[in-house]
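Presented below, as structure tokens, is a lone chain in the form predicted alone.
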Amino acid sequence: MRAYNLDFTSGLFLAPLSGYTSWPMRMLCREYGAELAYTEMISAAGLTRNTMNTAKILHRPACDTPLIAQIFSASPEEASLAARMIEDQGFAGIDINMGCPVKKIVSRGAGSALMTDPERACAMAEAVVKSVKLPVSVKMRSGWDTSTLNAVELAQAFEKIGVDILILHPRTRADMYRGSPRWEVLREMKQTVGLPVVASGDIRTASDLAALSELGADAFMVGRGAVGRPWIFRELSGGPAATLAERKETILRHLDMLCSLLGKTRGVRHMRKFISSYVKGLHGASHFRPLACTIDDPEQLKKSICEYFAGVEALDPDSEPSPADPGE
């Protein structure tokens, strides 16, 4: 399929996840088959005001490509200015977040709150499309709640405005990450618009891809399922699960990259977000996790990781983790 002026073979994309998908996770997922990645959600206000923490999100290795910058804002003017600032920094496109359900985002009128104000949502999309030459996508939910399932109507409006790609998470904001996904919305969207539509949410297996392909999905976005499991992209492409040796090597490399990005102490502490997922389902994981999350020194943590995996391999060299938790 073709999107963002790029051709993709598998159409497997790594979703933007705040607090997770900084460049270390993106690079690991690319190695295992992710064809496209997105930045963590970037505040347009923070970017235009030159907030240090916001600007850091844009920094990445030269090989972290192709990469889409995702922005959030409640202001079309602010979003337009942020998009122009991003355009000259080597990104393959810009994604507008209209799907984030988190309270601190929607309380500002951004994220999925934009779906309650179609006029402002369209003004936002139009302002960004007109301000840059890069391809523009919109990531959204089915609606705010079951009484306002307006994703299809918004998709039609975005197509007329000049948006290039649509990304659909099938739940409403009221659903958060719970309940059954409304994939029928994706089918209706594909029957209504001529744009590529990326399916996002609850994608774990090749059978999920097959089912979504039948509904018309052009590509697939994996988020929480890739946390501590970057090899999910290889598995979705028909490849093997990670061996224990690969799993150990990956967690150690992830730790090294986070320490490179954040410094030793912050890198180790940030790694705690991933450790539980990396060892989920393995022998002794319930004992290892709390121990690992008390360690602040990277070398000590590496030693603990190596000792843990050596113990797992001695007990059961064929041990496999259980599937990751659903929801993204």
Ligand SMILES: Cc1cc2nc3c(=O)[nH]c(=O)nc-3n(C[C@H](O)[C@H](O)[C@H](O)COP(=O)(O)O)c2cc1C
Contents of the next structure:
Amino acid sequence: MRAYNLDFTSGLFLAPLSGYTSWPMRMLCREYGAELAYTEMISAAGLTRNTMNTAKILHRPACDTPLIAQIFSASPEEASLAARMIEDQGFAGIDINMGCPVKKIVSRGAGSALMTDPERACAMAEAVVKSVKLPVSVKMRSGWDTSTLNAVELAQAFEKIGVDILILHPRTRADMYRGSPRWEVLREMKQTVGLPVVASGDIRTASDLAALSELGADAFMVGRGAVGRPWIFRELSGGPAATLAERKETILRHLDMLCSLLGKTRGVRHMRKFISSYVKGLHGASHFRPLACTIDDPEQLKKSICEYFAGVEALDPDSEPSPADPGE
Ligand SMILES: Cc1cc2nc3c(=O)[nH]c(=O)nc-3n(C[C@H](O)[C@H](O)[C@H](O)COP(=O)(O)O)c2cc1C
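Alright, leaving the form predicted alone aside, put up the form predicted in complex with this ligand.
Below, the chain from earlier opens the complete complex, with every other chain and molecule after it.
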């Protein structure tokens, strides 16, 4: 599959997950086979005003590539200005967020709120496409609610405007993250639009990939399934599950990278979001989790992780975790 001027073999991408997919998680997922990653959504307003948080989101190691910068905005002018600023920062493309369902974002007219205003959504896509030479994608939902399922119509308009690739998480804004994705919308989109379409939503297993390929998906985005399970990309490519030793090494490296990104105290605290998923399905996880979440010192936490894994191995050296869903 070709998109963003790049060729992909597996078409397995890491989804943007605000609060999770900073460069440490991106790097680990790439090591296990993610072919492309996206930044967490970046405020175009924050970018154009050069606020500190946005600069931090853009910061990354040189090997965190290829990377797509995702922006959110309510204003076509602001989005185009932000896109021009991003163009010089080494990204492979720019994605426009038209799917975020969070109140704080939609109340400003951004994220999935754009789908309720197709004229402004198209004006934004056009403004960004015209302002940069980089390929542009749009990530959207199936619509605002079941009475306004307009993703296919919008996709047709985006194709005419010159958008390079579409990403579809086919729940409505009203669905938030509940229920099953409306995959029939993907099928219809592929029947009526010539652009590649990336499927996003509840992808966890090789049979999910097979079913979505059947419907016409060109690539696959994994979000929550990769939290505390970066090896899901290897599993989805037909590779083996992670061994206990790999799990332990991955957790320790994730912690190190988060401390280098955020500093020791914030790094350890941020790691708490991942620990529960990292140990899910292992012996004694329910005792280890609360203990690990009281530790503020990285060296102490590493020691505790090593002791925990030594205990798991001693209990049952042959045990390997079952594939688990980390949930939200
Ligand atoms: C905590 C969280 C943060 C998210 N942040 C973003 C984001 O910044 N940009 C975006 O386009 N989608 C975001 N999403 C949506 C995901 O990219 C993805 O489309 C959705 O979670 C469905 O895929 P999954 O089941 O693989 O997680 C977020 C989802 C979650 C749960």
